[in-house]
Amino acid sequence: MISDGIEDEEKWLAEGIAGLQHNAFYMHRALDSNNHRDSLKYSAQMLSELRTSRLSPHKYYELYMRAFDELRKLEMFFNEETKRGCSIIDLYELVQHAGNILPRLYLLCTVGSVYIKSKEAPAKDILKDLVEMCKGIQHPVRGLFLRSYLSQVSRDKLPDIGSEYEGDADTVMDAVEFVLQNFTEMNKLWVRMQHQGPVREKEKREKERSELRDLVGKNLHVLSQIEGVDLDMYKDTVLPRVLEQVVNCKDELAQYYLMDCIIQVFPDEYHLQTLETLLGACPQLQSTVDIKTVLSQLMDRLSNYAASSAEVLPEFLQVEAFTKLSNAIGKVIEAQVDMPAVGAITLYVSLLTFTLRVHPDRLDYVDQVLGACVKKLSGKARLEDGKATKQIVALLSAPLEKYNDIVTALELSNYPRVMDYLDNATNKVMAVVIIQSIMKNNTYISTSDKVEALFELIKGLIKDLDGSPVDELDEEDFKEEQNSVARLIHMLYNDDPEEMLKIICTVRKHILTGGPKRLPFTVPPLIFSALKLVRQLQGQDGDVVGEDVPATPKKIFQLLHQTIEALSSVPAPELALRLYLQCAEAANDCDLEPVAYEFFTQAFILYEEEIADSKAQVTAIHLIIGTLQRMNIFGVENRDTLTHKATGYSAKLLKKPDQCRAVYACSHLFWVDDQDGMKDGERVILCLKRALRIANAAQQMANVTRGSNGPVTLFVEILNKYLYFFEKGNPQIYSAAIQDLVELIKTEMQGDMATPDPSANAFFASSLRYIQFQKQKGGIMGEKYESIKV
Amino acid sequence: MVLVLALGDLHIPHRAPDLPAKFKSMLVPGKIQHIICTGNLCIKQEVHDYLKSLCPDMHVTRGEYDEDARYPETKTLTIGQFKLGLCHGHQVIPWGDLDSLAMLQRQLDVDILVTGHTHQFKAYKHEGGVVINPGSATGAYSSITYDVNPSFVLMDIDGLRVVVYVYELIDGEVKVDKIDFKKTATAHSAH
């Protein structure tokens, strides 16, 4: 029969309520006049409304609640009556005359409650009677509510330990029996609902069943509240009986709900002690039951229990919780062949969380869980499912967070295997998580084996996987990614030079597979790591025994050379030039003249062939000059060649002012201010004069092209350089030359009156102040400056 | 009382992964009025933005490894009674030479010149003014200086006086030193 819609139900409900209230009114009247017979008659009529089949569970509940309220009042009345001497046995007999069975049973339960309270008979006997009689109602909805009523009125009257209704010994068992029976019958009724009605209404039925589930579950709750149910009773009686019903009912909805209920309602220590039994039921359940969620819930609860206090941990070991859970999961996954990947992984995540909480020191367990996961995933292609990959990231992040130490995670042989199943994007996400964990915890990775393992894990960041080009990754994101790899390289360190060299070689091997986009990020940190090692070895030169020591500065320089060369594929000439110069300086400090010379050669080649931008050239030439100025290792020939080159290129810069500055910078190449440094005054002055010529040319050019004056400031700069070398004692610098320069500048500036250059003026002014200051110093300095008039 | 943070040569991520944790915990936003950075951060996002979050008035000059090539070669600014000049220092040859730096100071016409490049903390006073090198805030490798300790400088400018506090991380402990400078109220007459 197709239902006519909600309005009809509302109508029927309203009718039912009206009828109920009508009879309740008369019932109360009868109670007021102490008319037992009539009160029962009207109450029976009132209860007849509950005989309806037309209401959905939701609506039936509303009707039921009103009846319930009325029955409460009835019960209270009869309670009073029995105190006043009315015979409860007579009452009990009286209600059995009610015409229809449903009202009769409600009344029996009500009076039964009063009977128990009166204590004229043992609670257990009455309860047994009632629970049996309720079998008379086999209609699911009506039966469920009836038994629910029974449960409610009997709740506080169970013959529990310490209760006033406790009879002689072993009545707890009777209480348990009672509840178990009620539960069993209720479950049967509930399951029966599934099979009523046409197939097409299955969904509606399941929804209705869902609404009623708490009625059934309540019984388990009651069981958990019974004081007398201790671990032994739970283990021996309660759990087996409940599970028996759960398994035998063969109903998916019931099984799922009840398993979950058991886990939620009973204490965690009970679960721990009955783990085998509980898990044993799982494979016996219907194959469509979402057992993985149930198991996950169980493991989560146990994890929390383990975390709650350290004292409970030995219990876990004693019951071999891990093994049992692990086996159970294995069986479930095996049995449910169609389980999607995300389901299996979720289970493993729960198991892993559990393992990390309970057995953090058992890396073999952790590895086992990962291994089982690998096994489940094997044979399948890379995961596409977003939820599944999310779960795998959770799986892999858990050990990192727990151990705060990537090194421990690296010991898990199955860890990289799990990562292999991630798609490229997620693999990179995981790699970043790993790097962040290292940076956050300041962990140093100190052997080349671990470095190798680590780079295997993060290979998604190091190179393009699957030969496919870099995905459409946002440029900013890519930079961030590569910079985090760069920072990581600084965390790879070992005091022992041999091991450190191995680490450097391992890193080098990996980053060279990164391709031109990645090299500019990853090469510099490696170079500087290696330079630090060189410096460390510098001091140890004399101690080397034996020929075959791999870690020598020379070998490392070879490595450095080859690595910087790789930058040519990017191409990154400016960066490479800087790195070559760094190496040159380091080689200088190691007394390796040919090596230093070679690095300079490479730098010059890059300058000549690759650096075309004029601004870049200016910086580059200054870096070359600055580095060269500090070199003390070169013999005369080598030095001459390099300085010649440097000055040559300085003079060939595009803009005149740049030329001028570079050339006078070169003057320092011929004057090194320490004891045995060279001091070639002649060549210094040559440079300065050359610079002066260039400045003059710049002046003239500016006059011609712009009709204005050129950069006066250049002259002031050169003046300052003259002063510098004058003070250092360069015999080729005469005070007359300085004087001339001062006059020249003054003239130029006067000529500039039309368009004065304030910064040049200020510079000149401060330079003159300086000269004045030096004159006033007295002593040798004062003498030097004496002849200069400002 | 104006606080100016001077630091530089962090070389992140080429030579160092990050600022030392002890420094990071000391540098909180809102306490400093100006930041001057000698250069070689090197990466914009992490370092530049982080420093900017400490204080919005941030000045940077270009170091030879900086990712952002648009930083200026030199910069001058006035704070209170002092004129400050900022330059990375790789442009001044010989590197670290005081007299050459003094020339730059005269050129920029400043009382306090802040430069870096050598990764070694220095604070010189000479007739023209003060030259400060805040060293490397991360203790980065330098071809010029061996055994670099992480360091930075905090200047407290008050009227004609500046107190230079240098913070150095030595063996895991932060050590502080201070140097006082007073500027003579000279009459700088322009020509």
Given for the second form:
Amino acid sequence: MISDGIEDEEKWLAEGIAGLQHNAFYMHRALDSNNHRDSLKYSAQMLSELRTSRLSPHKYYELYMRAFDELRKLEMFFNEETKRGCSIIDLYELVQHAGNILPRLYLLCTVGSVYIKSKEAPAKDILKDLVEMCKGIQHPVRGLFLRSYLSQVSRDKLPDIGSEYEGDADTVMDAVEFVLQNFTEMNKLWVRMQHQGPVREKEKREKERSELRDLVGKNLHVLSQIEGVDLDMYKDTVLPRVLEQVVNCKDELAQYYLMDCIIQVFPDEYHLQTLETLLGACPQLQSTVDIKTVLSQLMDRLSNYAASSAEVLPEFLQVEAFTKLSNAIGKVIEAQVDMPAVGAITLYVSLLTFTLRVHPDRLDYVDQVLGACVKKLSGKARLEDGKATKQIVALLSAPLEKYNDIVTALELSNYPRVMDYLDNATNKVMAVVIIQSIMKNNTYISTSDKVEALFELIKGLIKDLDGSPVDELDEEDFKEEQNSVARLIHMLYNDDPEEMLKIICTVRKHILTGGPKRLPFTVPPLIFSALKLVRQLQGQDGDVVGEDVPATPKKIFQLLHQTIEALSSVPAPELALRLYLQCAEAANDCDLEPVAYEFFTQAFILYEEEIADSKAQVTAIHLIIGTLQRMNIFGVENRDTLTHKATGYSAKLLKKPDQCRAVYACSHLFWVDDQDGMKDGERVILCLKRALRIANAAQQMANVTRGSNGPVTLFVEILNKYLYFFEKGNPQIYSAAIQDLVELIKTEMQGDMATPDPSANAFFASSLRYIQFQKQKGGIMGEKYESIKV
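Form predicted alone, following the form predicted together with the partner chain:
The text that comes after this line covers the one chain and nothing more.
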């Protein structure tokens, strides 16, 4: 059925074009022979083809354009005739004898155009005559195209300022009146189109109407091009008349399109000065009109106008643009109770963009916009609509992009309230955006109040919202989010120790609510931030009583102890142990022996009770030995206790090679270069001999289990320890012992049971070269090495 209709329409169009071309041929013949009557007769018959009602607007337009081309030729002919003395008045009378009204009016418009050009009568009288007579065609499609033709032929003949048709009797007001009248009639015809034909074809008619909208809109474009339409005339006459027509037509399509046209074709300066009038029409439009898009476009244009030059900004203040726009949006949202959330938020995004461009210094205006958005969303659950969520993100991102400073955004009381309406996933995305802004602009947050406000904004990353489990999130995404929080903690800083301690307490309060999965990411940066403060306060001391005591290292260490203890809920014993050792080292630098000893005690307790994995034990014991070796604060008793513990645990590691390495590492606990009281050569040699025994045991176990000796790497490592302490002047290390060890390694390597190991061989060869180098170097060291034969 549809294809049949299309074929029929194509056939009717072809018939119309054929009839038009046929009569156009005879019209041209009459023109060539200078026969006025025949030329008008055939032109009228040609134009009769436009009387059809069978074509859709799209097809009718094709037919109209062919007729238009022929009429242009007819107009040129009449122009030439008037120059040769033909009476244009007689011609104007003659065309009115055409039998049918539609051809008659097309010919009248054509000859009327020539009549105006001849200046034999005032342009305003002819224009008024034509625009009135066109009322004779009330068929919507035929009437629209006829009036479009009238607009086309008259647009360059309007009595405008500077125009050749401007005279005493012809004023700009007459030109404006003509265009407004033609616009009004065209709009009525366009609106009436929706009532033509059966109801079932309503959608098709709306589509056809949409295709014809530019015919109506061109009138507004012509109005905007009239030089004489200054601000006063626009304000007093043009805008009120156009808006009256827009409001009264009560048609959704027409109202939306015409409001859009007004905003697009007239200058921004005019919009600014007539803002109240323009905005006053918005609540009067049909409730189904997409007014949010219209207002958004208006605000976008005004924003760009404000951004174009600083000189125009006082005009915005003068007309109180923000207040008017804000009130208008409020009225529109109030009037359109069914407006979806996305529509309202889009309006507030545009208003906020306008505010940030025009009044960047008025944070109260920015907060007012956010507050209005909160009011609109109040009573609603969190947004699930993707488009609405996207607009909220745009709303929240705008101040960040404008000010490049989160500190400014933190002053907006309604900012976190808007964020609360985001779903959990988007809330996190927005929180990451905020952190990225801080990192990108290198913004330091320097007061505990601002930190409190900031953590309220990013709470979606800090803790689970509404009990939503963190397991739902992709592991990589979760790590990236928590790493961004960790980076943020380092951007919270104040030179004043008191304020810095408050910041640390605020951060601690928030991150401890994060649950076991987040703590391993967020506790370490907090600990290191606090240790930075400790080193800043290094040397200060005093007993801590109450909460109001000034920031002291002791007070901070208490906080640190409690914070690291929280990791037990994870559990993360390896991480906690590392942090305890970091704190112990800081306490050592602050000369706080009891505090340092307590941190070491906690580290050992973790090692004993929590760390069961053999690899983790190896790492942990080496960390403990390394940290303990650097400590210089302990008295003899405390140090002996801790070193005894370290050596004891070293010898109890699961694998013999691990035992060996840990035990020889303990030798450094008894010989510290820069501490005279810490050079116990006897205990060093005991550690090294014990390590040798363990290495021998490892070799024997390898022999039993694999039928061959293991690699000699452990012996070479112990040899290097012997060389180290030998050079440091340990009186218990003799060259003979080194010689024996060298011989032992050679024997092991050359034995039948030896396992080939290129890396161990290279290591041993390098060690021998070192001994040879020291011998050749001479001096005191050379003499010491002289007796060792390699």
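The structure presented is a predicted model; accordingly, all values stated were derived computationally and were not measured. Heads up, when I say rigid core I mean the largest set of C-alphas that superpose within 1.5 Å between the two forms. Positions refer to the first chain, counted from 1.
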item	value
Rigid core superposed: Leu692 CA moves 2 Å or more between these two forms	yes
